[in-house]
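In the form predicted on its own, a lone chain appears below as structure tokens.
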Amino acid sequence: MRRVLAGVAVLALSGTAAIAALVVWPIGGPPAEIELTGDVQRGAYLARASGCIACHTNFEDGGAPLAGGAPLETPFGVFYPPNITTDPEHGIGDWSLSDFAMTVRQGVSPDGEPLFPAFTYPFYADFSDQDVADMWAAFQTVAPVTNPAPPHDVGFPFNQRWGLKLWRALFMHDPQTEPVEGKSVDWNRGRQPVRGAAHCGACHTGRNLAGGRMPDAVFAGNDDLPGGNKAPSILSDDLADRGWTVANLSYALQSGVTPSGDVFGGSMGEVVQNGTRFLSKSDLKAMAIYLLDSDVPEGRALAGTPSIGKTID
């Protein structure tokens, strides 16, 4: 009994250990300072792409823009999007361009605690210099709203955010935006907002009992999402046999309208109302081309492929 005893100690001991180096493991880090001159006009066009305005605005109950979303009711718990314009106290008006960099890019606060992937900052990684400056210029132009969001409703084991560092470990995938040789300059400039800023993967992708994204299950769809949504496969083949064309799909992102004559609903509806109408022809055609041969090769990455909202139109 002596020697179980023992072990359990030892165990219970060691388990507290791991827990401890894991609460003061640092993830992230502060990134190269950045000098760049922000692009307004860009940087909000970049805002609409990611889902910035559609996430952290409660447009059912009359939010202020950027004053936060509404719930987001998850297995985990519910989340609430936080208030993100100027306001100082419980915006990001305190904020430097550093500290949004790092919230934005490495899912990291300005405190250095792990950010609950509720927040799709792994699709953001390989956002440019010039991508996060356009993007902080614009949010400087956000009037402040004095009031607080909701703080998260998740229960333990979830609310610990020592435990984010071993999901991140774990389920942080490269965004894998990079153009691919072979391929053209609207597929891979096309790649860069499916895989990146409008996240598509996020709902189009199966995940795990963690609610980490499955790699073998990328845009095969998702049929457990939050508020009981689903959302199809995006497979290449998947969509030519829905009818989904270039010209068709391209004309459905911007108005919502599909070759049927239907409207899009649920969680894609938003997604067109408040994110990629807004988009221009230009990188809607890219990314239905994209779409529609996503099957990608191995490939090293090329340099010079235009990025998003380049050519605004």
Given for the second form:
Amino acid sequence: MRRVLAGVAVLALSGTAAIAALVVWPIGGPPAEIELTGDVQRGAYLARASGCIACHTNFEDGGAPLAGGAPLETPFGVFYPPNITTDPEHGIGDWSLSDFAMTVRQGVSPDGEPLFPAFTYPFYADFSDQDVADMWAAFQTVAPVTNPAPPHDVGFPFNQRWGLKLWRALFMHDPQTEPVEGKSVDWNRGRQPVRGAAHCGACHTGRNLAGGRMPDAVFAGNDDLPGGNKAPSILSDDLADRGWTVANLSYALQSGVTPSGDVFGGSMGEVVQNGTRFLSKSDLKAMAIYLLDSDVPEGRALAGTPSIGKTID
Amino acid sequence: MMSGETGYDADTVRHAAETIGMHAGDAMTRLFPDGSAGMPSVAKDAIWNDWESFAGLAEELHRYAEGLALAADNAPASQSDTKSNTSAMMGGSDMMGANSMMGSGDMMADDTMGREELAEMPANAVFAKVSDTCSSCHTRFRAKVK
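Output the form predicted together with the partner chain next; the form predicted on its own has already been displayed.
Time for the whole complex; same chain goes first.
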């Protein structure tokens, strides 16, 4: 009995020590000073492509641009996309470009806290200094909104920010947006937004019980999106089986109209209305070219591979 | 046709637009009586909680479809790559020029466009309004089927 108690005490102590270590474990860090001049137009385009505007604006309730988005209901709690206007108190008006770069690329707030991955920062990790400077310049043109967005409504244990450091260590994957040799210019041009900025995988990739994207389920679809939405597989073979072509897919991303004459609804409708319809035709075509010939291993072939916390269905 | 995969045919567009117009507006909202949510319907409760928006979109579809029928003879404008995209997004020189930023910018700003004005526009521009309206409504009020 005594040995058991001792064991429990040791476990408790080491558990406490582990948590203490996690709490002080530094993550991210301010990047080298960026001294580039941003291009507002390009930055605004990138902000559109990245979903900043779609997610941080509550369109349905007529909210001001970037003043805070519609709540995102997840198994971990309700997330309220914050006010990211130039208001210094309730927005990001008192941030520096370095703060912004660290937040967007690393998911770390200016005070060093890890951000909840409801914010899709893992997809933005490969943004160049110029990308970040351009976006920052565009954000400077946003009118300040003096109301705060509601705080996240997340219960224990998910509200313990140190836990996010573990999450980062386990589930933060490289977005794989860099060009691949031997592939066409268009293919590489499409790979960048699909795997990065436009973060298709945020919805179309299955997640485990901890909300981490499963490496063997990339683009294989997700039936459990926030708000009861579902995202179908966008693996190349599945897209082709369902009749998608480069022409009709790029047109659908631009117009919302699908090959059958129907339109996207639900969350994909929002993606098109507040995001992809603003992209250039050549970018949309490149995305379609990549999606229909993606270098994502077909999920089903790998479905037997065990992965941490893999959901059973 | 509107995506440019097949040639433009004004009669086909006019005919289809008239058909859509006949099923829009009141003809559409009549099909959603109180209490008709739930399987097999994919209508969301939001329809009845926000009937005004739903009926507004149905009426907007009516107007745009009739406008498209009138505009069917106006050859589609060529859409250069840079056109709708960047300008629609920026409005002015800044990122968020109120209307530009609201995404559905052109829809909202054009809310009051009458059939006569629509009749003067290139057919594909009116078609974009029709499909935007379809999409807005399905995004807000249609639940996912599968």
